[in-house]
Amino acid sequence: MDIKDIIKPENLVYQKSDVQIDTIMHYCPGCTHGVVHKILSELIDEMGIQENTVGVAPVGCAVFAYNYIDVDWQEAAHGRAPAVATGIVRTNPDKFVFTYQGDGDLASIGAAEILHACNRGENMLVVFINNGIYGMTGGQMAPTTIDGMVTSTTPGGRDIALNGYPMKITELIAQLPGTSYVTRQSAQNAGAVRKCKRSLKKGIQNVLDKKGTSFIEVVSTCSSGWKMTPVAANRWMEENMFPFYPLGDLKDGSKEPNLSKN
């Protein structure tokens, strides 16, 4: 076989999805955002829903998703992505709508919006990137910062007596009747990426089937904010975050009747 035949697109083992915009990656080395962007791009392409998809991104590193995924986007104020997505879903019920949010956004200033949107069962997918800090603005403590975790505002580690308990927002979401599928995944190695992709695919399909809200947390790293190398950050996440934020499905109502009224 000639080398020209080997390098033909149809003969390559891996190809970048057409939904993934050919943008130079700006995220820090080891950042989980880029991996999740890739997975979402692949699924939107594979499921043939690019022209029918609307993403909503708020403030923080999550906002840059619109630079990498070629779908219609709406930017929202900090924490307000679920409220904006609600308006889009209700005026365009045949669209696939998803929000893409970080923990400083969703679990802090946006806590009311996400809880009420999920409780109403708005027919949308929520992708929740949890790295335990405010990544974009300097690595400050977030609601999801675990006990003892060092941040720029807790240099001695989070002190529960002073700062309160870290919030397991996904466990709260799983209790709400409007949620159809609630899971916690990661993306630090090939096996985790495959599991995360399966979960995201299920979440997307539930929205297409009008099952209500699907909520997918991805426990993530922030090498820059944590002041670690990517390898050390992955190891620290596995040893410290996974015990507090265990991976796996918290709720799977995929086979239950439609909970959404939209």
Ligand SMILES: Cc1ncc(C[n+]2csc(CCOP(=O)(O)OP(=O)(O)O)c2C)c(N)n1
The other form holds:
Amino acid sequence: MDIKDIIKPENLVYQKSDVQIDTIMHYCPGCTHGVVHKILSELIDEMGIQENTVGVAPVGCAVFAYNYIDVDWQEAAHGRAPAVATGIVRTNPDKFVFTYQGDGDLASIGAAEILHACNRGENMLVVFINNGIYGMTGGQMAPTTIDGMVTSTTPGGRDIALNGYPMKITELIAQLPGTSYVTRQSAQNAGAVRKCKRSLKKGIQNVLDKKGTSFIEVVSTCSSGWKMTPVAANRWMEENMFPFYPLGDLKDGSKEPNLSKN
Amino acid sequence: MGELRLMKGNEVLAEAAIRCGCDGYFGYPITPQSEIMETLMVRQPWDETGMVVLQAESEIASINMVYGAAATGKKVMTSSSSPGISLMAEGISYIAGAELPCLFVNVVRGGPGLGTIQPSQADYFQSVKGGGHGDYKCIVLAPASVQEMNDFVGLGFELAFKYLNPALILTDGAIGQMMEKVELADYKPRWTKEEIQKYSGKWATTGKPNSRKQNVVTSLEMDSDKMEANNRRFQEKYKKMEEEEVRFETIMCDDAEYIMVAFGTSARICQKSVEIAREQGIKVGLLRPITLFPFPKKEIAKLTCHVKGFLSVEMSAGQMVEDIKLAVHESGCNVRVEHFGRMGGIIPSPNEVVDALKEKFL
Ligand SMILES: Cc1ncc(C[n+]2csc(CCOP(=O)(O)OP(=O)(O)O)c2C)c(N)n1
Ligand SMILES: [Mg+2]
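Now show me the form predicted together with the ligand; what you just gave was the form predicted alone.
Below is the entire complex, every chain and molecule, led by the chain shown above.
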């Protein structure tokens, strides 16, 4: 049998969404950004909201998100995506607006903007990629870097006495009455990807239903920054990140956060 | 004739924004300009015209909210005073780099640092030379009356959209706080979705229909050749502003031997100083730049060969004086350019200015 006999519509079991732009990504092998881009593209496609969507890209490895997801985008200054999104959604309340941010962008330089946007309950989705490191600038410590974790600015491992504690910003966000859905997910295998997609879908639906801010953290890997192979990085994440950043919903619909797990 | 009122400069900025069809104001309180947002919150324009008003968590947030809304083709603005404008510098640079239209107002107070809440003009450099990082310019309008506070809101938006560039109203605590008679502009409706498509559809992020490519608003370009080309385009734009948008006023310059150059509050003071000097038989005129960028270089150069000297009168240690010297230098004639200024929130008296002129030139 020739390859041409196999590549036929009736044999098709998987197809890239049209919303995902046909191009080579700049992300490293094993990087979680690419997977989350794929899920988001699929959802924008499946939910039929491409024409109504405005994305806000961060400064960080996802700065080029607009090269991969075929919607209108704005590129925000480092950490300011939630303020930019506020400007969009306040003057265009009929649009579906989301920010896509890394942990340095969201939890460090942009901590004020994310807390206040969530506290105002801006009607938007926040996708938060927590890889515990500054990927783009070469692997420096992030506010989310866990105790003892080696980065280029914590070469001996994060030292709490020197650097302070790793920040669970999602737990802080869940306290804010402006948020309607706050969850922590991952995307390291098929099962996790399916769950993550369900969460993102719920978040998008909440925004379409004007329920305020939906906040989806994805605990992620950064093979290059962590100096590990993609397989080793996934294992390290499961063994070291998940105990500190437990997966699951922190808040769903109620005004009160569900913090019992932590 | 439009509606006549007696109003404070800051209140007029708010009123003019509502009337010119502004879509949104984002701001953070700081003296001496908090009345702008307070006036808007009392007026509640969201019920009347649909204009959005939001108190942000900081000036950093305000300017980035402006970025977000402006990038959807909306007419939006913010205002602050000196320390707040410093915080906005990164955002303004992004707005210039992404070529977005917006209006911002600096009701200047004395610096540096927390300084004072009294009026000053010491943010001239920051305003006309860029202010944030990178090679960019803002269109800078300097009102000298409450009436011009009204007029420059509409004009600022018009220029911002014409050039896809941030426009700045550079004023100070004196004009912001003083009350004068003002003829308000008539109401203009906010732009409809169709109008936004017509004016800004090529670049505005309003959601991507199948019929067009995605619109991406960014100041980022990793390819240096392309980034240089972007910069060339910006510089062309600034040159065009210098050719087409210079605005100024001259008072008694025709027979003048000495010209005072002053903007905003200082120009109001100098108007009186010119009268006093003329009564004493000194032939003095006043050149008032209305646009600080683009600066009335050509007008100054034209006057240079007919006068004995220029006195730059500023409420600063002497900033605009450098631009006057450059303009004089370009004229080919050589006359003396001096500076007189008060700092730290002090407004000079008209007599003080006349004395300075005499001391430096006579
Ligand atoms: C004002 C400012 N400060 C610093 C930087 C440099 N910078 C670019 S990306 C980045 C960190 C990004 O890390 P993160 O948000 O975790 O995203 P990741 O690359 O890990 O996805 C920094 C510090 C910048 N661009 N702007
Ligand atoms: Mg990161």
